[in-house]
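Given next, in structure tokens, is a single chain: the form predicted on its own.
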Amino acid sequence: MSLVERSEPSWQFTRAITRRPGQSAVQGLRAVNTGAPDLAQMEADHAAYVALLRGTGAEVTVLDPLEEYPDALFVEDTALCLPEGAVLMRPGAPSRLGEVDHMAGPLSASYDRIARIEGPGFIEGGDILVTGREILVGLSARTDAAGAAELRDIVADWGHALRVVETPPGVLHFKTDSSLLDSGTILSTARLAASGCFDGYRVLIVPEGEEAAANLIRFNEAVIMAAGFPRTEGLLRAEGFDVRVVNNSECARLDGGMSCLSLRF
């Protein structure tokens, strides 16, 4: 069975897994070094978030911190989930390979079936984009042909379609750049949509200057955008979109953004 005969859109959710980030956050790995994230409005963030989250009727688990891993509180690297089964990455930065076994017992309290990458590519969820017809892989730094490849027969079991697409030249991760709207729209930078891997779908550009906002999260009917890209709100609630803000700034120092931060299935 394929996603466009499956009756729950990809974006439809009750349950979501969180990790509260702990004091070696502020050592995460970025791009660039736009200084410390304080970890007090961290961690009142990451609080506001869940509260978003759970204000949707979703049950939300709340992770403890792993203190040997700063970049632990991005879970959605660590994992895909989907309807049939959740698949454990291979995260193409090393310091976060061991955070997959840490996120394999949570998930086991919810899915039977659990599938891993085991390379020798890698592959992290951040690059990893469930619309209502398909799954998009894009590859970048931190995930190569293999892992997608190894991905691909995985999900083609469930009945599952890949499609393999490129992530523009200094962007982290396919996310970065494009979020899901609904089963046929997408929001994306105009950077990433020039590239032509959305052709078929409804493509809402984000406005130029506030690229960063095109990470965000359709979690049932609530869209939850990071605070500060007023062009971007606008332009969503302007096509009826339910938008609810959260602070994400010291996150972002970390290049982490509003999809990074849950597991959602």
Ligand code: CIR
Given for the second form:
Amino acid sequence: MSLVERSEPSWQFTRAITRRPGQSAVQGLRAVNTGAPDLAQMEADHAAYVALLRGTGAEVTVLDPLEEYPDALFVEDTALCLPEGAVLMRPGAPSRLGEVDHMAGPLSASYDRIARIEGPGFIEGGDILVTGREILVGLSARTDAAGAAELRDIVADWGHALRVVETPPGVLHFKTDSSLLDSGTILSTARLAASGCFDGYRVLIVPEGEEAAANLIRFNEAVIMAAGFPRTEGLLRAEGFDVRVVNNSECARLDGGMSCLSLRF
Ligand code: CIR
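Output the structure of the form predicted in complex with the named molecule; the preceding block shows the form predicted on its own.
Whole complex next, starting from this chain.
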């Protein structure tokens, strides 16, 4: 359980930060090459995503592209935003380390308190799920035990409990396979839930073959998910969630999903 009682659910936000993709996005990291992303489509999808965030009443900052960092549109990996403060991450992907400095300024517009993972460990925001009860950190190829331990020390001072869990082998981030739907409900792939990391939560399992739908965001009243996963969409609608769908075909070529594209606070 969280060490402090929170008045706002962890899926309620007034602000978000995003960054438009640059021309260099075609060189973004990917596990499997499925062809270069179509930049015009990616721009259009990004604009649609920002519109969905704004549609819930949130104030959304859209930063300019950073051409020297092809993956910079995936802003989630650069910071963790909590009510008490923000923490700048230390990405495990060497090509992404420099993105973090570019997030300090935008965050300082909203946060007085900004901490930083100094290392030697590594941690990326995609491996962190804030449920409201606790902060889950999945160890992965990008996030190691030292990075998680350094974050634990920072957030403990802010009253948050942090639990270290495992990301399934071959899965980029913990949240590639899981999302928060409401304060006690998680959407997860079967392979991740099988680890028992969500015991004590209500867990909805993504239908087989739609594993890529597991990365979505609950953003205020909206559940924002990638298009092309009709069974997951049907499951969520049947559960009463207010589902909004956006095309994600081009970011998916770079292993990016709905959570990666924003910092929410
Ligand atoms: C990367 O490999 O770092 C990017 N191409 C994708 C990052 C996706 N971020 C996320 O899931 N939080």
